[in-house]
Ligand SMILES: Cc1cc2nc3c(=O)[nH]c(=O)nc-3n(C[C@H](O)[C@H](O)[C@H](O)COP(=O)(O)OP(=O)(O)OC[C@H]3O[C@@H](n4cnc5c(N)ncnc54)[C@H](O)[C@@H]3O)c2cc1C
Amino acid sequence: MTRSLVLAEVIDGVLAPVTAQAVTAAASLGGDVVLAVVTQEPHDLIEAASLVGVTEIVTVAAPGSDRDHEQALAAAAALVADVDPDQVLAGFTIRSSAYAAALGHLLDLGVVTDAIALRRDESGPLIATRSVYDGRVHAEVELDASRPGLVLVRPSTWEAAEPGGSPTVRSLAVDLPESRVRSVELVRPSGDVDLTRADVIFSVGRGVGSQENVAVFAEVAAKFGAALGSSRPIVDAGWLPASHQVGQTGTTVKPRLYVAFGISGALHHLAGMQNSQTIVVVNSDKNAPLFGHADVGAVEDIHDVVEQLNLLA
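Output only this chain's structure, taking the form predicted alone.
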């Protein structure tokens, strides 16, 4: 029976959403799913980590900061030795990327980053799919079946595992290096937005025309309880902060409803929102590529449409 080790992402004592998504990815391979929780007080997260599909939770008490990559590396190496998994999964994030390559080198593991699909042929190797060349090509990477592979999965690609599981729980004592990380102050950008948690996203593209018009769409989005996203040109122009950018070089999202206003649908934008449950596209260009991926499309002037939405709100 195959066994997956999922390295939970914990930031400031909270389990990050990508952890539940990585659990789903691991469960799709069958067999046991062991979820490792490494933080100062791991037992505080047992309930949050008891996700459907997890068969065992292994906790490691790490006295340092959740942003200490040296401690994360040492803990992950000890967990791999203890669990002896067939594959190791984590979210493809800034934190995991900081230690994944070092872990692969230390344990001689094959490493795949930004995976968007996983499969294992019967009695065969693990095969991970990556999106390359701005989404123009999907590449399949076959990992050596004789040793575990380390796979970092793209956030918001898999559905999040639901809470309510009943895994066994045990602690693993690991001799971790003394933390050299000291948190001085956490400064969050003013007006920042977390698109990964949004249920509805209104997203604007080059067709919006000006920064003043962006504000109009932001107001309407707020009236409908939607987060405001954007394509890359809007951020490059300085009309919105980078936290609003959806796409391969921005944020990958999977909302219940994604409404694209004036976005042509370049491949790098599509890579960030193509898994949305319902996609609505509004564009005056009937040949905009994004129409090919829309559940509902309207060839209309986006300013006329947002004016009508403003009246309805």
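In this text the structure is predicted, and so the values were computed from the model without any measurement. Whichever C-alpha set is largest while still superposing within 1.5 Å between the two forms counts as the rigid core. Positions refer to the first chain, counted from 1. Compared with the form predicted together with the ligand:
- Core-superposed comparison between these two forms: CA of Ala98 displaced by less than 2 Å.
- With the core held fixed, Gln87 shows a CA shift below 2 Å between these two forms.
- After superposing the rigid core, the C-alpha of His69 moves by less than 2 Å between these two forms.
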Given for the second form:
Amino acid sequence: MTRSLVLAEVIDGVLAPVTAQAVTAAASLGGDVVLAVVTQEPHDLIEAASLVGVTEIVTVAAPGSDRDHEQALAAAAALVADVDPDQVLAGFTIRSSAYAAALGHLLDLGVVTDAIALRRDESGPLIATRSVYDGRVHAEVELDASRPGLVLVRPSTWEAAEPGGSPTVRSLAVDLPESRVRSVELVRPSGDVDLTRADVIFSVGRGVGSQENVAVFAEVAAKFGAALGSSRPIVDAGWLPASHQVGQTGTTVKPRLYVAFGISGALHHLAGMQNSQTIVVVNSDKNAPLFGHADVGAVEDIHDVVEQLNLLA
Amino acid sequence: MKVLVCVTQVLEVSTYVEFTADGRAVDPAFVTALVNEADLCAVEEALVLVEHAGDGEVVLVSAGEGEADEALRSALSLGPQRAVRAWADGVVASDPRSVAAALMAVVESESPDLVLTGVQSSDTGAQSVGPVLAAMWGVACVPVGRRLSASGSTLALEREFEGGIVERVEVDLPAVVTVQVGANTPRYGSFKDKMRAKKADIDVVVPSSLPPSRTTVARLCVALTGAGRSLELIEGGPAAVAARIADLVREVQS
Ligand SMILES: Cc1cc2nc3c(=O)[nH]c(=O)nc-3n(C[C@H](O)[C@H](O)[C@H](O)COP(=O)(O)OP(=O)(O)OC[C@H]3O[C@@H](n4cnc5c(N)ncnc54)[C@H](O)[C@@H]3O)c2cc1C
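Coords for the form predicted together with the ligand, given the form predicted alone:
Below is the entire complex, every chain and molecule, led by the chain shown above.
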């Protein structure tokens, strides 16, 4: 029987949604699913971690912050030695990616990051599917069956396992090193907009071209009662404050209507808006990957469209 | 201060793709090669660090066969002093651990104070080479970094997390940092640097030992798009598009 070890992601003392999704991915392989919770107060999380499909919870009390990837690496290495899994799963997130490949090297595991599907045919090797080349191509990667595999699953790809399981619980004591990466200051986002509350978001990407043009979109968005979002390069350029950025390292939004102007559709942007109710994409490149995630699309120059929108506002 | 920057060539595939006969790679007729965007941000970050330090050099390294020289030459045109290529038969380009082992041979021969990589290769996005290289070298890694500044043997920088969280951290050198895409605006090199890059000698370092590869790309296929939605295209020009968007907004707001 196969055994999976799922490494939970804990942020600010709460189990991140990707953990329950990784449990579903692990449970789809059958066998035992051991969920490891490494955090300062793991006992506070036992109820949340008791997900359907989890057979055992192993807790590790860890003094460092949830951003301490050197601690996470040492804890994960001890957990793999203790649990002896056939595969290890975690979310494809910045926190996990910070140590996953190092763990793979230290323990000689096969590593696949950003998996969107996972299967094992009969007693064959584990096969993980990755989405590559802007999502145009899928690659099936075989993990060497002679060693455990380590798979980071893409968030929002598997359904979340439901609460209400009844796993056994035990703790594992691990000597954890002090991180060589010293935290000086933590800066949480703050800003002039709260995109998560907006029903309608007009979002601009690199196609907007200049700061003056951002102002045009801001004005039209305001006239329509829409909040103004953006892709990351607009914030990097200093054209909008960070609170406007939608995506993995920005805000995750689920408005009733998301209109993307001149945004190509990188995975990191999709991560922040793919669950919007209706998605509209305006892009002059008919091959922009974001069209593949849209309900309504137009192959047009965004400047022409905003000019017309202004007349209708 | 000596900074080693890892750069790589990435592939952009056309909308219509075909694969090689073994099904494990995209047919070269359907790809365009370019330098990875985040790597150029890493080069810019390195050049600024060395300028501020007042002395030192920026050395580029790429793990790859002959075509990696193209990526090295375009990155050299921004101003780094030298470029080295790491390769041996047996390096598995699709396996970050194998790539890192090749790069490690150059880390050993150059003994830099700092190694930078881009946060990810834009084509395959594994975000793994930096962390695995740091583990091989036995130093700390700070992933998704920007705003690097060095003082003595301490590096200060910001690292990013989901949801707009930023942590200011410090780490002792030597260390590895993966530089976030868009962390800066890479410079255009001078004409002189461009000419020098064209003619530069690129030595090849051969890694002496490679780790076993535990993953194999078994098969590529064209991704079906849709993500559960079906796309309705609006025809009829900008006015028709604007009218449809205005209708959608009013539907939501009514
Ligand atoms: C770890 C990490 C985290 C990241 N986090 C985020 C994040 O939170 N949010 C985010 O957005 N990105 C994020 N990124 C960056 C992401 O990978 C992309 O680089 C970014 O989303 C691209 O933004 P864009 O679509 O605006 O630009 P581009 O990819 O350059 O696309 C611009 C688009 O505009 C179109 N266009 C140009 N001119 C016009 C015109 N006149 N009319 C119509 N269309 C036009 C083009 O056809 C193109 O499709 C992250 C990257 C990494 C590595």
